[in-house]
Amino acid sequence: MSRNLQYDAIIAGAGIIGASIAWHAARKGLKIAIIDASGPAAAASGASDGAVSVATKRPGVMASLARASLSYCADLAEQAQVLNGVFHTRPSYLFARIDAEAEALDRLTAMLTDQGLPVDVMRDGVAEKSSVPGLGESVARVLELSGEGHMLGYEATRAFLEESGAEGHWPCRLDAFEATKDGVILHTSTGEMRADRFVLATGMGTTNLLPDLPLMARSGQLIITDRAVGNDWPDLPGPLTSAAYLLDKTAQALPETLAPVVIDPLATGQLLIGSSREGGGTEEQTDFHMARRILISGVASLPALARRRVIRVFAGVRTATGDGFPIVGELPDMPNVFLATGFEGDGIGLAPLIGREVAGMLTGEGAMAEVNALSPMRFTRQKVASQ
């Protein structure tokens, strides 16, 4: 069916980033449509652990953005706000087994202090004195943090979309778009659509339309266990994360038995265990060898894990960039076209803040300095500098 629809802004991508932008833009009075080739939270937003973390971010811009977004999430979770019942705070635990991991924990505590981040170190010491019972003999040190948060990606996506009032169009494949000084024309599988502004929040799908962007796929293996029965599982009020997860972001080589592992308790009584950072990969294929590495590392760290049964293994694909920072802002050579992609594992935690800031860009109000640092203009400057 051919259509010719006009909006103030159209957002491509109904994941948590696109949904947050839609909600914030609608609150500014814009007429919004959001399109997706499959449907809400069909990709990375539906395959995440839901952590709203500051501790796992790179020092500098990313940690500052995480701090601001964590505070903003709490605001949006207040009574009658959009994330009420979706976002909540919880403690988190990071542990070290070898010297390199202990050094990573030292750097983390220094970052929390130096950047004045709203996360407190409640306890730092030997594993036997931690508040997590039953740790493996290889675990030497545990850092207990308070102030971080959690929200499931698909629940936050649903909340933003339902409250936005935006027109949802799916399945609706974006085949091409034309940017002019007066607006943007979208050619989709269901007809033509027009808008004054256009936002691409399509993750790896962005490369089909803008192949020159330095985007790359990074997959991660995730494991779901059965439910705990009775008192068969020690109390774990928050995620238990190996410091190897921090080291993995620096591409530091780790022994086979020290694979990065996060053991995350779910409200269902199940455990979500993850996650790797592999180059390439797809959502259709899991990596048995990597899943095995994660489980070996997890059982060595928390032996009671061996009593649980694995009921599902799946892969999620994150969209990463060459320099490790997301791409957010207006394209320099395409007026009225904005990007919000390349968040890798940081999309859940940053989505509320990014939605607010991109909505400000759409209305001409601008964005905070840290978000402006993520502009696609940085690639243009790099290209000029190299010539």
Given for the second form:
Amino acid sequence: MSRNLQYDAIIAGAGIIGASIAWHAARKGLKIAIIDASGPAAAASGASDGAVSVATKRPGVMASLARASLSYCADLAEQAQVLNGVFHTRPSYLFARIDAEAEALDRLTAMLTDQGLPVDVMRDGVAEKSSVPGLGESVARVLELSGEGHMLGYEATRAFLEESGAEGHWPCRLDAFEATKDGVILHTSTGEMRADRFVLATGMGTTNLLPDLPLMARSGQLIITDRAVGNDWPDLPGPLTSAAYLLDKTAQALPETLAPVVIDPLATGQLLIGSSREGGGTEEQTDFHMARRILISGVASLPALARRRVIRVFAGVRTATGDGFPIVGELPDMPNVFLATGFEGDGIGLAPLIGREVAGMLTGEGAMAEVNALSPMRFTRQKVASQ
Amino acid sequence: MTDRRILVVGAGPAGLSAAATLAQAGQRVVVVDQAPQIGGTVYAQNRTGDTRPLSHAKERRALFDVVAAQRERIDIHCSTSFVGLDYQGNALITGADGFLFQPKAVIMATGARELVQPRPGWTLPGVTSVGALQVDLKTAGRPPEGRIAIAGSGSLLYALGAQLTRAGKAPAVIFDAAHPFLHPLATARLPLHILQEATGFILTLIRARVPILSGTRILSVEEKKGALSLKTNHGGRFRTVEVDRLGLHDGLARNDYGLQKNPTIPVIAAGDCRDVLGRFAAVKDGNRVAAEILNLLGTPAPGISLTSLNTEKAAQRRLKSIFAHDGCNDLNDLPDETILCRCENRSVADLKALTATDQTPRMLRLNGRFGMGACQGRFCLDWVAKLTAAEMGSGPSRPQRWPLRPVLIAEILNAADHSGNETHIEESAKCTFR
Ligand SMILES: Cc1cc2nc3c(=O)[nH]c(=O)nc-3n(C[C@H](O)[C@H](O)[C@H](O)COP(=O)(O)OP(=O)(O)OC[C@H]3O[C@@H](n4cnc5c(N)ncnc54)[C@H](O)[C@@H]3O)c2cc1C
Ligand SMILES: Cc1cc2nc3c(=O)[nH]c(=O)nc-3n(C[C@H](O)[C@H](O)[C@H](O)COP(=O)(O)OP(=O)(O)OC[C@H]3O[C@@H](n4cnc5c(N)ncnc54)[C@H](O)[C@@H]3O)c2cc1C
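Next block: the form predicted together with its partner chain, after the form predicted on its own:
To see the whole picture, the full complex is given below, headed by that same chain.
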């Protein structure tokens, strides 16, 4: 790139998506700066669960992106090393308590075989026969999968940033940007910056910059427990997820004891129990009624949970889109400005793949078909405006 | 649905006097305290069956009498903890009496936080805070076994020293980082009640020949043959002392846990929780905050004279100057292996190993794990903030979220819902575990 600007590309947003783009673009030899209004993993990427899952994705584009990213995660952990010690595969358990959930498990099993996903059904049957001890009486069936993965959003963000060698600027808030024929000019809280190309990976913060995009907040409350002491806790080698997550949103209006819940064992011995999916919401908003709803369902599926202590409750905000698909690609009326947001509940799992593909867009190599399908062009009728 | 009652958290002098003032004005009050009895840090009763005379018996009776006169309007729950307030204004109370309700205001009267600065060996068994030794003495009714050293700084070193002596167990030694006896002028200007109490402590200690070594710091603690070996520094002279127990105390700080602004109801701190001014000021501050709440609720409030509060404030300033010193230890000189966060077992070396990417308060918590353990930073964040001030300015902020303490999931679910916005808990989902 020859126009001798400060940077080949600037990325706004140091969440997992921005960090992954920074690492991939730097590997391609681009000179990168990454800015963030507060700092790395300041929003959703630092307040989420870390499931790198294929089984819980909708069949079609999302499942196929998830599959591609899952196997790419393993490459980044083993060959490229950047996610070494950050990404792990582990068994995962989906359980059904009612018929609708059991039917969802049947559909899932069919999808896993039909689409040849890298996830295998290790065991499927009644709760007593599963390898998770101590399940509640209401749990009728457990599907045990192998091949799914886990990585913590903030650990991956840190690894990508550190290994990228990109120049980090925080706190530095992007207030406005313009695409000129001499590159993109950013107006930030710490001054003006220029680059050939610009990527907006600002999660929910994107709404302030591009108010016409159909983005909405969908917050989730998460609960962290103490570490298990002694052996009164059943060994749980992977997350225990209710199949209610596979049901569509109307079917999720279940009674308290059946509410969707994930009980996820962390490497520290703590449990992460989550998470709600609420319209709107902010990081400050956690409430006892929702926490109790999640915990009631959790205790019903794994009674020993009642003896653990909660040490922390927090909320993260997912960035959802009108049609349920992320938005990735060059803005229609703004050359050299790229967007990567709207990952709702899938951004941790998808970040490695999205980073690679957006870096390809930045160098002009282009991206795979499934990612091109996520282009903001699909909203052109709604006219995307800047600022 | 907003309850008609006001919640007071903490049944120490501040909480009790606030509750009494509110009740006198016709309000209904719920007081919760996690301790088994009311009274707070100074006035809580000894274990039942203990017949020794109580210290501060007169002050205590005066306070309890005002509360007793209003018992119809004050609903007191002991062995019951306030877990937190959510953004909708619901308060979760767990323990002996668990419930969830929406008070119309909250007074936080949870007392001060005791500071203990990290030093090599401060997490060894046998080393506790001075406050914990005081609580042990009170609840067990007798002093601990073995030789006891008390170290750090602040008037509490002498209070505990005298209390142990009066209980028949004079401490082996007191190490004070400051030089409190080199300030006769400031001391002479302390209010009479403080001076009398202090003189009493010192006389007790002198009569029992307790060595008081001022200007002396504890550099490290090691375990040697079942005892604690303390390495001390007195202006460049080093000594080693052997004891069995060590009480550390580096001052008191206000307690801002659980004090986030709530969008729905007023939340106001009172007593030591707001500003560490001692037990006399706490009573007065309770009255003052109660009046403030009454004003906010638009009901007639009694006029509160602030004169005595200001006197206590001036006295505390003087005490501070008497006990002033340039740090119990230089934090920057702590050896790498010194533990900073005992919940997550994070050391000075772990803090130093954080990378440029981690130099934000958020990453310090997420990647550094500082403040992420069971205590949520209550004990380590002050020191981590000081150590990282150069890189991060304000340093890590205290996470303002519930629960204030780790809380059993069974207790969260068993709390009766009086919020009027009931989570319908089916019988089958209730936990039998307590
Ligand atoms: C409760 C919960 C559970 C989840 N569980 C999973 C899971 O199990 N698996 C999974 O794959 N995904 C999960 N997710 C989703 C995942 O966390 C997100 O999709 C992902 O973190 C999005 O990353 P991001 O980088 O796009 O956005 P963010 O992490 O939100 O980052 C955006 C960044 O942009 C910055 N920013 C915003 N505006 C500006 C501005 N004007 N100038 C400068 N900087 C700005 C912010 O400070 C922030 O750091 C979960 C999310 C939540 C909330
Ligand atoms: C360790 C320590 C030792 C002290 N020793 C002395 C001394 O010897 N002599 C002296 O004059 N002063 C002493 N003080 C100072 C004295 O305690 C205060 O000045 C005075 O008690 C302040 O009154 P208060 O009502 O503000 O708080 P406190 O008397 O401390 O009362 C606070 C109450 O709140 C309760 N509480 C806290 N959190 C919760 C929760 N989440 N849920 C339910 N209840 C809760 C506590 O159990 C406690 O009973 C000491 C202080 C400390 C911290």
